[in-house]
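First comes one chain, alone, set out as structure tokens in the form predicted alone.
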Amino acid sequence: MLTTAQADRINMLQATMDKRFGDIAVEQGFLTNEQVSTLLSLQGNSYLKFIQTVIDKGYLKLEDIDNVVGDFKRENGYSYEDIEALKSGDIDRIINVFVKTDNEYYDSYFAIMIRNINRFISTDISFGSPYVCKEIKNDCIASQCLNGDHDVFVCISADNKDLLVVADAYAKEEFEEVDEDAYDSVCEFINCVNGLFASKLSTSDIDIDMLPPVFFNNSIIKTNDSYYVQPVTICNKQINVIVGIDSAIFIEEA
């Protein structure tokens, strides 16, 4: 249904709009709105594929499943709506049941944020929810700070190599060590994830400007405010997104 170079043009646009990726294909006149609906409907549901696979195999009966999912939802306090939100494997689902703050531009912020990781990264991503903090030491530091009518700080972090899960991906290119070429690589993903933040900024009349980003080894960002602190896993690689707003920020060496 579509080339090659209109599903690259689909992928460019969503670097500078945070939109799904049939949706922008109905808003080019690449496909139509059927067309999407077919698409989604042959991706099918991986919970239900991965569950029919099971019983299929003879690994575990229905009522077994059914007791699996039960135990998983009580230890973890789950409501009936979070595991039917993880179930359904739509992640703006996910993110609206899971990412709660107690602060609207926090909210807005890691949805996208999570939502990009989701395009651009990796599928295969967990996510609890975000949490406050006031200091927390991290091996490698990726941040960008927006200054305005709103002053941002924004980070992704990491422990040893883990950052490079989001190096590798966003780059597509294969990094050894941490060095100043991966650095520029979680940079640029935090520049792009930042400028979708400022353009739906705009759109409420809030004017911020993105400065440089910049980099830190072995160091702990500190606050006297508060930030919070969203841990993503990514191909079982753990990073923290930092998001610190209206809070004055602090970075030293450890």
Contents of the next structure:
Amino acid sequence: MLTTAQADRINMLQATMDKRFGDIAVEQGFLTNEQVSTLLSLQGNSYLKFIQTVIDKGYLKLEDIDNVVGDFKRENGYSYEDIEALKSGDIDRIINVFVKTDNEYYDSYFAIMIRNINRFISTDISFGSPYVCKEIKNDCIASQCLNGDHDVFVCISADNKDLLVVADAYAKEEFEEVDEDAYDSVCEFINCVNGLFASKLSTSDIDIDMLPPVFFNNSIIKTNDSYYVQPVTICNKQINVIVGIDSAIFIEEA
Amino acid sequence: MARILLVDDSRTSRKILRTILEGDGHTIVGEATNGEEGIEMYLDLKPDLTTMDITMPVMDGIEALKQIRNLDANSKIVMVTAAGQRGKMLEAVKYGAADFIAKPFEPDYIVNVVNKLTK
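Could the form predicted in complex with the partner chain be shown next, to go alongside the form predicted alone?
What follows is the entire complex, opening with the chain shown before.
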């Protein structure tokens, strides 16, 4: 909406008068009132904050942003709608772009999990697409099984102390180690998410019951069938959300 | 204000409930980590109200509810459930549960349920 030169001029004028950025932009004829309203509604949008920082730091010029976004879109095969979803910062729109498997139950589970990570753990999250796996080893595994019309295995796993990013936030305390209490916090979070998933399934007359959560140290999650892994980065800590639906899952000590 | 017993295998869950209920002026008289322990503590402490998790090892919340209600028909037991435990909730109603608290916890809702049953 604004060129760099126009933004610079507004900044310069703002330094000499007690007026808001948007008011000056309208006075100077750079923006309409409607455009200012639109921009104000986007305040707090992480994409815009990121772009502003990139420009402020001199890494890119405003004129180059569209080209860079275009390259990113082409390289990753994203559509215009996908890019707009990413720019929006709207978690539900972003989930719809990235969280896609060949099975609606997995899609539904991962969507519920990511929304609740965003709600209870942190808004500083990023995630890729879920992938199929048969074996994965992690240092720390908090899990719960659900059984009934479908058998479901769910766990959140991580290496080193990365699981604490979930434990600390959910219990609202700082654990020093991934000990029994830290696992309890992660298990309780999984239990809540699983309850919401079970509730969603029950609207389709699918009943599943939750078993008490359990945790494992330094173990391998194996199956002869397959399960999905949804990698999620929370505050720069990497966790895996693993879900197996109607797949026999075994946990073996590594 | 009420004297409340918390029965839940999750330390995190007990901690969150304790914070919410103590914040509203109630007293937590005890914490049990499974149904069996919950029955013993109930008989010992005679609380005004008990919160009882449904999914617990050793003895689950439904069995503990059943036994406590057999021992004391005036007991007030609020079941703590994860969303989606519809079948268990119906079972709990059958055995005399006073009300339900669903996870994830909503503090205002919990306080309302407890105050309604203990005033």
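Computed from a predicted structure; not experimentally measured. The term rigid core refers to the maximal set of C-alpha atoms that superpose within 1.5 Å between the two forms. Positions refer to the first chain, counted from 1.
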item: Post core alignment: Val68 C-alpha displaced by 2 Å or more between these two forms; value: yes
item: Per-residue C-alpha change between these two forms, Ser202, threshold 2 Å, rigid core fit; value: no
item: Ala25 C-alpha relocation of at least 2 Å between these two forms, rigid core basis; value: yes
